[in-house]
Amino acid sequence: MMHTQVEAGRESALAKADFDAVIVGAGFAGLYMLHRLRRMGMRARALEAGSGVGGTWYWNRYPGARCDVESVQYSYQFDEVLQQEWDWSERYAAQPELLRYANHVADRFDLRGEIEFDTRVVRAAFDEAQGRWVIETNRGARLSATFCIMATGCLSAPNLPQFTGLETYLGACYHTGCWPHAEVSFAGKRVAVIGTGSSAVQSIPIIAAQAKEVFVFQRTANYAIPAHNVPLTDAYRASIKADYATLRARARQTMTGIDFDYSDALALETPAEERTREYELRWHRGGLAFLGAYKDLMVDQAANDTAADFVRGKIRQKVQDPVVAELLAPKNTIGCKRLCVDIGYFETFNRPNVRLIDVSERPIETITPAGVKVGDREYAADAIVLATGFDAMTGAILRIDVRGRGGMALRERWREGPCTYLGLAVAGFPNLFAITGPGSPSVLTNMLPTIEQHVDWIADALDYLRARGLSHIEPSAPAEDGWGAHVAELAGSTLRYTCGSWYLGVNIPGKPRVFMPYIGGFPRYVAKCNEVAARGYEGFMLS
């Protein structure tokens, strides 16, 4: 049945301790606070619920796991030796060279000491008494903190479908975002995947190549662009290599703060002929940058048509049998949820032994012990991969019980959905950050340097607090209700809400509809956050 990782209950090593700050998570996120924090002095802790650092790229090791955002941009560039000194192998770098990344970081700026692995938080209680962070473990540890920052992660929080029947199934089954660490086989195996989202895209392909017969259970098909991954030569890395801070700075002026070479042109205005060129281009260029065609392709639907119809035509070229191909076309708004990028998702479907199994209409009634069963039909699998991706953004840290002024728990005040002041804080929960939360940019953008940004925005205003004999940083409450309103007013100017994401948390049952990432771009955030530093933390209440 499924794979688990962490034992829980054991005593902790830690017991009883006191910090200055601790941090949840030892992702890219942790890392790069905890080696912020110590370059500041103050005393930190990083607690893991892992074995090992990396965060995604630690529970990720599904067949085909990789980046969709090119390597060389999906790095830290906080340290220039460190840019310099790594070297990346392909164009989308996959998991296990993520991992491996991530390993060096922790080793080269010596982390390890300060992170307690395989150790989960169960519970964040701010006492008030005290004015300090409480943080018990799933190993027996109380900690005492100052300061509590979630480094938890945006797609961290496995979701687990509650299918009838399903801890009656006989086989193996694995859910993609808590993969086994031993090697997995499929050869001669019949394997039932179900879902066809990013994890799926990637993974398909792969599980294809091995397996006697794959059955694909989708519900909703989604847009793909090909990756065209490719080895990354010598030169090219020299060439990054020898001018990385205008990368960098081209990349910060972008929406998503990536080095796209976005289009001021509008896809209405431009002739049909010219834009099927332009469209051309980016599909054989491959990558998330198809998106930037046009700067009207998420505000008008006319004009996202334009861009959906060309893919869909793509599909139906890749795809041989038509009914097939139909039923991989999307029927929604591109882009509306995350794109996928793929390598040889669409042509999959050409084998033999891949079938495609349409449970929009009529879902999957129940997990029998020998298979999937859909109305009548019975697929019988020997093993099953749940690709149903993830509690999104708020997830993680609502596994948590986080209790805030009063007692008052987290998971009660975000009842109606995710409320913060810039993604960053949360009213009524004193000293408490969270590292690209709800309401910033975070999965819209790359998030390595979001990350960086956010690590680098919370360590200032430590030390901004620090310098001036201030121990206590939060939100007051008109200030988080006008980002919020902020934050929905620009998500509603868009097409964002014509189709059901993750980023609605439409994948959760009973989760609140809201759209939980700011979708105004990378530089206006980045603006907005230096304006609230440079004006002594407005909107805040420090004391």
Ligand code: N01
Second form
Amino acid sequence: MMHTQVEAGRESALAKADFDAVIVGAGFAGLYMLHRLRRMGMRARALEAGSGVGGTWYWNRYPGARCDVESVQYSYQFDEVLQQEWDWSERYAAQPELLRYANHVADRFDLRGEIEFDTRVVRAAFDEAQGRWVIETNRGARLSATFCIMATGCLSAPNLPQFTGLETYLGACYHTGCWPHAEVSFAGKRVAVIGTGSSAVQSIPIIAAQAKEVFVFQRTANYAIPAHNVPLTDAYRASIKADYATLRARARQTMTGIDFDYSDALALETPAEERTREYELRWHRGGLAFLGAYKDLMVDQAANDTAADFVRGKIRQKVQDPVVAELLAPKNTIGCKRLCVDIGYFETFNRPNVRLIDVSERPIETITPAGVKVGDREYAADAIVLATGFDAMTGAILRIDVRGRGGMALRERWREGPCTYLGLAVAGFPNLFAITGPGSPSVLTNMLPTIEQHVDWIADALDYLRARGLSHIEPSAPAEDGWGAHVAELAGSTLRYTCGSWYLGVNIPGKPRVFMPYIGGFPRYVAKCNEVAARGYEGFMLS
Ligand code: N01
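If the one shown is the form predicted on its own, what is the structure of the form predicted in complex with this ligand?
Full complex below, order starting with the chain above.
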């Protein structure tokens, strides 16, 4: 009773709420945006579907979930005290530690009071008469705000494939991207894992160590580079913290915003023996830096083949059964789909309790009450893990009914694929911003610096408006068209364009085939954003 009264009071307070800005999401993007706006003295409110902060790291609690950008770089840099006081325990932080970090940030900057949890935004419409956004939630609240900022994440709308019969399945079914908070034990169980992307690569070894039997349903084999994860020593942490600024500055100069060793050499101009030595070296260092070995790996198929052959060879060495090894050795371009980083993934297939089922030619037919059916074979399972990925980059925004001028639906505007100016804003949708939206480097970079760059840019733009007594900002259609053409032109020139990846929306039936992230690299992108701002927000209409 008491609870209901409190809830009702809160809803009615929200119902009257008028803000300078509403932020959708309280992951790393939403948290920093909220902090920046509050520091500017703006009345801001974040709405978060989860019961806590952390976004990706709140939802992705599957066994083995961890970051594949090194922790000391996958962290905020906006506050020197924060980066000095936080100690990462491992080279690649696991989900619980990343979630603790997000909570630490929320507490340290006293952000929780301005976040509504368990609140999913269902509609955001620009009211032209008032010049304000009206934001509606699943709890029936309506908020109004001058600015609406989508901090909804790039990989936050889970993809649940429409398997026939899924609703009849009698066991437990989990999606890696919305994993239960209560502990899930697979001890003594038969588990079917569908998918072999990053989430599967991370979770399969842990599930296999617990379960009685694991069936892995693979449609496309994936490349994975060993993580060589290690605990971080005090001495290592101290060495990073002694000169964090230089590390961050170096990282900002790389394509991905990650400080690692990118070579300018070309694979095809390097003698084969030397090339193999270089691949060996990077294989033993581990992680995503493997693809930095040569500059031509992502633009020249023959160059790419040299790296792909090397990794295929490693997979064949690791997997004892040659038939299984061949199935696990990817046939496509390395790096075309997002490269995975693994801890014992391929070795897991040497376990007697793990079976690989190839569904590349014969797809999963149905889910039965007892398990997964492929052709006339049924694999009985007590649990199914859907490691089937996300409706990436546009999914989370488009699951909200976003309306711009004249009631124009964003779903309609983006019917042929997302169009944005700088990945930040959309023509016809004044005062709407997307943090790491499609058309920005986002998923091709280290998300934390990318988020910070967007948040800072948006905050500076709002400050610019305020200083001039202006209240509205909206990209012009020609600016948006120009940016879209530039993004598409760059995308077409790389090998990343050549496979059925989620970058292209291929994993979602009916989604337009458009390469969504900006592939020109972080420094070039940042320079463009800065230039736009320096020219009085060139390409935007201010009023
Ligand atoms: O999802 P995915 P993910 N029948 O889309 C398969 C980030 N991430 O959650 O390739 C059978 O990569 C699908 O097969 P196919 C990272 O950026 C980061 O693993 O489409 N199979 C594929 O194998 C990553 O790239 C971290 O043929 C079906 C799998 O499901 C992104 O998130 C960790 C199917 C989906 O793989 C997404 O990774 C985890 C069907 N009907 C994720 N539908 C780290 O930082 C889909 N599949 C470490």
